[in-house]
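Shown next as structure tokens: one chain only, the form predicted alone.
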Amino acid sequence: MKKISILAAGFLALAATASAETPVLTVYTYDSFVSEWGPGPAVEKAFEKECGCDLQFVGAGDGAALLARLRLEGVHTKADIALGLDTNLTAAAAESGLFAPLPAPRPTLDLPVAWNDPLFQPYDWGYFAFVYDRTKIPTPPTSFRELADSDLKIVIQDPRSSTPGLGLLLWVKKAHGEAAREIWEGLADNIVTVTKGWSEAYGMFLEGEADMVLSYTTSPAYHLIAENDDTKAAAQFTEGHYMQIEVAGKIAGTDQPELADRFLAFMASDRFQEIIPTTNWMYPARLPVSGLPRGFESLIRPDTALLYPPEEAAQIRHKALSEWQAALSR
């Protein structure tokens, strides 16, 4: 027995070894990001497969949620990536102090909007827009303004913890300008609830408690491919379509920098590229050399593609959400 013990023991501590040995990359994201079905389970078989470390990660609720986050953590966090910020946050972002320049060189990338940005690396981009069914909307509003004199009922986020809601609150601001806050108190009669994140949104949709979604004009791809189900399409506005793009950054703080940039070379790699549109769904920021997945050209593509510098929208964001509180509060 005192044999057995000893090898048992001996066993631990090499176990215990080989664990302390792995390195750990922790990475900060947003929720759908690591659910089962997000890029999350995906993204971390095929880094570890090649890093031979331990990909970690942490999911923050929703991207705003996931700033404030840092924010909060400051120099302690634990995070070394953080993974899920858009153009929108990323001004607050870089004068947190948290984040530290990419590495060179920087990939090639497929945007519709060239990229410079010294401390942050686009992995994926789209258009927001109101999802729909068919079925029960044969003919969607093509405005916000249709929109608010409909007796549709919408769901949407809220901009103070969801890069979703946040897009949604320029999306108005820059299409209609100082006529921004007439357009909410049109809408606030059609809003059934605000949600703090995408998930819980979506959800409430394709339960039925909503006509329409705040949400993607890629979001029909997911129920035509994963579902075969064609009743689902996004309306398509005439102003035009507020875009995302969602970046990751490394940790100014990092105990693990060259994992960490070794991680957001992978990022830019087919095979993650490939991972993104078809669990992400959402347009890949490179190419991959297989293409987009059969079914993402029956998308609707916007007219206009709306977009603020990430300085602008930090300026202009208060104002927005301030008309914003104040139209829905009435």
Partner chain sequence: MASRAQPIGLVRWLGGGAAALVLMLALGTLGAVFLHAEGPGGLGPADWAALRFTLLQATLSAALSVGLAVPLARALARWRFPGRRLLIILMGAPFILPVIVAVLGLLAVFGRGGVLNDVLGRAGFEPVSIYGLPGVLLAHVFFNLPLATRLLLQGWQAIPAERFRLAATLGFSTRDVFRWLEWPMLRAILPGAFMVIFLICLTSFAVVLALGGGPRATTIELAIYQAFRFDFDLSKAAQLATLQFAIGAAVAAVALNFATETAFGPGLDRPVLRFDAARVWLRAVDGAMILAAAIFLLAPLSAVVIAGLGQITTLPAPVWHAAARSVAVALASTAITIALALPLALLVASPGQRRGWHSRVMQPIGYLSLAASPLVIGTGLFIILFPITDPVALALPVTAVVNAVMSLPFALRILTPAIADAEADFGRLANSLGLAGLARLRLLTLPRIRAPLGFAAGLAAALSMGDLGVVALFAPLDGATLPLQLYRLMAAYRMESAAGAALLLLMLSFALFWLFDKGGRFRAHA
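Numbering follows the first chain given and starts at 1. Fair warning: this is a prediction, and the values are worked out from it, not measured in the lab. Compared with the form predicted together with its partner chain:
- Neither of P41 and Y127 shares a rigid part with the other in the motion between the two forms, based on the superposition that better accommodates each C-alpha.
Right, and the form predicted together with its partner chain of this protein, after the form predicted alone?
There are no partners or other molecules in what follows, just the one chain.
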């Protein structure tokens, strides 16, 4: 009995000193970031090597679920950093008042658009695109209208439950404005189905349920680099491609403000940015010295980057959603 209590006291003391000496930085992010196959494990290792701290990731569904969780927790949140919001969510995130301004020198970024948001710092970005199998479609459509006029079948995601789904909704709206509803009506007979999330849609595409799937221009890089399969490609649209910029922000009530600033700086460093392309399969927000991994040069490069500013995205999505629903419910 005594032995056990001595042992327990020892452990307690050990735990106490450990927590006293090693500050903990808590980063809330989406689930696929922290998975064994995402960037999380490598990022944790690299940052802990230089920070003398314990970096703890907490996963929460996807970006929208992450924001919902922060709003539920409010000012009592244990998060020091929230990583994984995109520009469709940052307006609501800023409005929540939970985020602190970014620390002073801002890193230079390699984004196709200008970036000067005071609260959120990008760590990666990508273009939405329809991915197809080039052995089955020799000449893919080059615009939404061409796609709508073709017999090609597509799988898309529901904007109400999925981030890429919302991206497509805003893509059509940004590219076609008042004609968006007409575009959706044209696409209605091409859409095999609408799925809850990206995984279902992509899985259905790989199973041969559809000719094309809404994904990213970087998706073919996975097949090329990880599977040595060069049959997948993204179709380039003349309207331009809608962007997703993924960002992180510092929680205003953090008890580790310096450490949080260090993490944000680390996020723009080569060590972080080199991990991104082959784990998150997106473009790094700042090009590392080593450049992009081999295989990325084969990806399409859209001529026009489309993106709503956060406030406009927040305002327009309800209108865009009702157009989408009306056009596809007929």
